[in-house]
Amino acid sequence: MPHPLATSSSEEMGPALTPSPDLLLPRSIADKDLSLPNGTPVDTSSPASSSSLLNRLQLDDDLDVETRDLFVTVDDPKKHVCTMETYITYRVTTKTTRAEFDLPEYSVRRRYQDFDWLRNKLEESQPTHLIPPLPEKFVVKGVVDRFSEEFVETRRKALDKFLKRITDHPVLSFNEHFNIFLTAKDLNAYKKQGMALLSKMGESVKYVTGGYKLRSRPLEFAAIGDYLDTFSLKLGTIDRIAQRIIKEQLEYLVELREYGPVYSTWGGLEVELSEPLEGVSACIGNCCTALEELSEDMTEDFLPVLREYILYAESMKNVLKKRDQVQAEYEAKLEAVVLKREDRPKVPADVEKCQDRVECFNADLKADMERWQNNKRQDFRQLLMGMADKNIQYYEKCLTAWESIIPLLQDKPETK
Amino acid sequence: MARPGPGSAPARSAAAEPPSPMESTEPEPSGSRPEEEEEEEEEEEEEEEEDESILSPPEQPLAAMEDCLAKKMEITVSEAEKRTGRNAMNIQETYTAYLIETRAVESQSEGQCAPVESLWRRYSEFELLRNYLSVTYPHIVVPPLPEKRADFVWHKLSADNMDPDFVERRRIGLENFLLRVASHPVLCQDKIFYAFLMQEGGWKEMVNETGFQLKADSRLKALNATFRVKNPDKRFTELKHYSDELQSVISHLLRVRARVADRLYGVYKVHGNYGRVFSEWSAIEKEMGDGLQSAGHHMDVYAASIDDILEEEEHYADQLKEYLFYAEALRAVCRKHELMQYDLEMAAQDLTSKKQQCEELATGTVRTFSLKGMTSKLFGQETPEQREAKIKVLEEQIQEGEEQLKSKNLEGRDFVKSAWADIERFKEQKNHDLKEALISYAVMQISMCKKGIQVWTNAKECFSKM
């Protein structure tokens, strides 16, 4: 969900005042970025600024749909079997009215590697922004069939979410690499170009961002850091609990599947009790189906969102670290200046530039953090309500099953 | 808890006990006894005489049901108490004693409450009572006792005999047993049973003096009968087959149910962890904090709710267990029938062989090779006098055997008749009880689902405020 109110100011400065990451970009793209915030529809949503942020959050998506001008979906996974490797591609469909796109509609096929390339490019070109996470390359737990329907579907959802988050971002959605990713017929050509550039420039980038150590984080960012640490920790626990519950549910299901048919076997022995016992057996069968659906829903809908947020928090921590380094660089340079030329009050241009970078970084980060917090709140509200809903549905199904057999048990009048 | 099916006793059940086939071998009680017990004994003898006079008991009117003890008396096992004492070997032992309280139900016109009689019994005395009943009434499906040791338990449940929950469940089970006996048309009239309820001292001696143990059939003999009986009654064979199957299906059911309970417990309890982590998480959140915190509370409630649910379900397991043990009682009746059939067949066989011997002696022909035939060939024929005497003895034996066979036949027919009547009664009781049990199980499941819906609805409400 875009929040131009919170970010517009930093956006305007952002690309212009962060020169070093843009080194990797062709000049024209950097220029384009500069002119970005003006004519874009993101700004057209500013009439909403009269309403508070909270109100905006509570509004339905309708409003956003109206103001949105870029729609990206990931669907139709296909398996490709080549001599060298087997892989899955996904169809990435784009519909847009943005001027940056030559056509209103694009449809390309991309594989995981391509998404990975995009994410790396975004990280390189927008170091001050929080880049949404990709699903893990390999699933941590056990040997999962990478080509199974469930795995592919879960990944498709995660990739779709990844692109949607970028699309919703007021800065990232205008990134040239994103544009290329969505539109290019042959992405490999761009990839190679990027590789060449990276190998040349890679060293200097590292040099620029590393080597300085920040003595102390400003309180505000220290608080964010602490928050993220606790958040990841708690989310990790929730993830483990959710997995454990699913495991317990599946074990429960195994027993329940054995339990029902025993009533059926018993029913076979009886005359008068045959029908009630068969009824109980069928009822337990229905509960099994409901339970199966519940744990499937939890596996497919609940766990991936948790994972995404765990990875999201990691991305956030990385951005925080990068910010620290930029600040450390600035402080170190400033100190050096102060030591050398105590008499001269004028600060050299490169140190000033550094200071700008820090401020710019801080602004971007804060804006992204705020956006992330809002997204998180909405996502978790939805996620947890969904969990409650699924459980309610499960119990309702079981309730219906058990209630339906009561008449069967009472039907025949007692003999006396 | 299972109540004895009130209407399940068929009217045709014989009120009087038919003579046991082994009765003739019962030794007469001897030696001096306390007076009151003598009286008791006399009554027993009277009953036996009565029994002989009615070999095929006339069909009793409906009165049997109204007459049963359960209608005249309130019976409860109201308390259980842990006790320590010394057993026969003078070894310290700990046991549980149960307080049995009885109160006569006065006829409505008097409207006054009779005083409550109470006495203590321990499990072993219940066991003795049941043993006595099942030996004395072989044609009756005698209600089973609750388990001696907790079986088919899931891990949370203690298998300890002294565990308060187990003692409590057994108290209910023992009460149920007494009520079942008291409402049984035949068993309720038993003197020993009455004394068990009313007379604390000297009861054990009284039971032993009935000499019931001598009537008990050995397992070996029963096993022998199982394999050798030639013409088993098809109905009883089927019934035996049914009780085997019933036993196996119920024990399978109980085993799986215990595992289901285990897993369900796991599912609920793991949700309790959400309670803790939501509460910890809420500490770092601003807008989400309150919602998370209270949702966490609901998760705690959810996790705790399983304890009551499973405890209640344990009653259902007890109801099933009763029928698991009933299957054994049913089989005991079948076994008894087999034994009688075997006895009958043996007697018939004996008679046939004696008849053949007699014929051989009379005609002088030896159809089969025998030692006797050899000796007579080797040492010459017996004198006619000797032969006459032998024939006479044999003929007497044959006549005796024929009478015995006749009485065994009668006995058998009588047994089948009364046993089948009780089996029919049992079947009705079983159908009634199990239907009730299934209904209460379904009701339990319904209430569990409703609780689940409630808790998750509350949690959803909290989440929606985030």
Second form
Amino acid sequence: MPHPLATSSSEEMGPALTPSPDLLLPRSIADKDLSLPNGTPVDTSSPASSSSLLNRLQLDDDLDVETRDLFVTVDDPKKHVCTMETYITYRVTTKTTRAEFDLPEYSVRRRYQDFDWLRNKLEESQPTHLIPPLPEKFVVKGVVDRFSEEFVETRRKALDKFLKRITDHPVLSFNEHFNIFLTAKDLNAYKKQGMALLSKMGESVKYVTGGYKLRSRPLEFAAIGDYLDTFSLKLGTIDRIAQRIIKEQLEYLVELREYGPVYSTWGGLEVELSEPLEGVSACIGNCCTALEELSEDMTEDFLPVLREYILYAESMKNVLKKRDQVQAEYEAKLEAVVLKREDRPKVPADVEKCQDRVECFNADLKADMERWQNNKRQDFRQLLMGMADKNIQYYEKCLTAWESIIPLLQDKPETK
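Structure of the form predicted alone, given the form predicted together with the partner chain:
Here we give the lone chain, stripped of any partners or molecules.
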């Protein structure tokens, strides 16, 4: 019986596993007309105006709404000040029609460590699947105060995305730990159970192989590993450069804020030039506002997506390592069959069971890789179109500001 997440043929899986020369837009996408999963065509021609860029792209959250039976949102962050610690909780709201849930709607409050507990449990109980990454607990570059509105909102968006990734997964969304996370009023009672709910699959993957070294990965999984290495390298470079650009923009913004008022002060000393000088001062002020908005958009919308996919790649590498461990165990058992012929009647069943685990791992990993590639194309398409739109808006605002002072600088006809 084929695995429920496996595709119907190896040919269908091929394009998703082969590393593409273009990390963000694989050849299979670039060579044909683009369309969203709901069938809506995507026009890749140049837009007539910047405002049409994002209007042409439907958000992920709006796709396949009619077929969904589980909706989860993270909102309403609240600060809690206790004697021993200060922390933030978020409201997690669930609406569902699934029979596994006793009620159609739930609302619970969770803190970051609860999300971390969920992810660890998913990794333990679903070792063959790619678990979405969480935002780092403390490292958010450029943000000092982890209780600031900017930090909390950035984290809220990331946690919301984390749960939506799980909700959209055909296996993870049915995990018992996910159900508990969404519904339990007191999550601490379940946290204390420790390893009691750890699946045998996760336990076996964790402790197999010992010092056995894998002979070689199959070519398709070796291709996945090479792709992830290249993807991480390129995306890490983009992330570092983007952070430097934003830092330089903020430094430039400080200079502009000091630069503009000088013209206004000068205008107070020059009667004949006061009007154009005041115009230049106002123009620089408008440019400051536009640059500040651009920097905020880059910090809040662009950088978090880059960081999420860097962490995503690391998560996929970990799943690939677990797959290698299972394959190594299988190879070790095959060698044992040859070395211990007297035990041959008992070994084949064990070897066959191990082989089934390898095949299960392979099917899950292929399916999750294909799903990840599809999500990546949608996310980066939306991200890059949004970045283009924000930059166009920034330059349009600056252009408008500078054009507005040209009449003030032109020679006026002398009145007789």
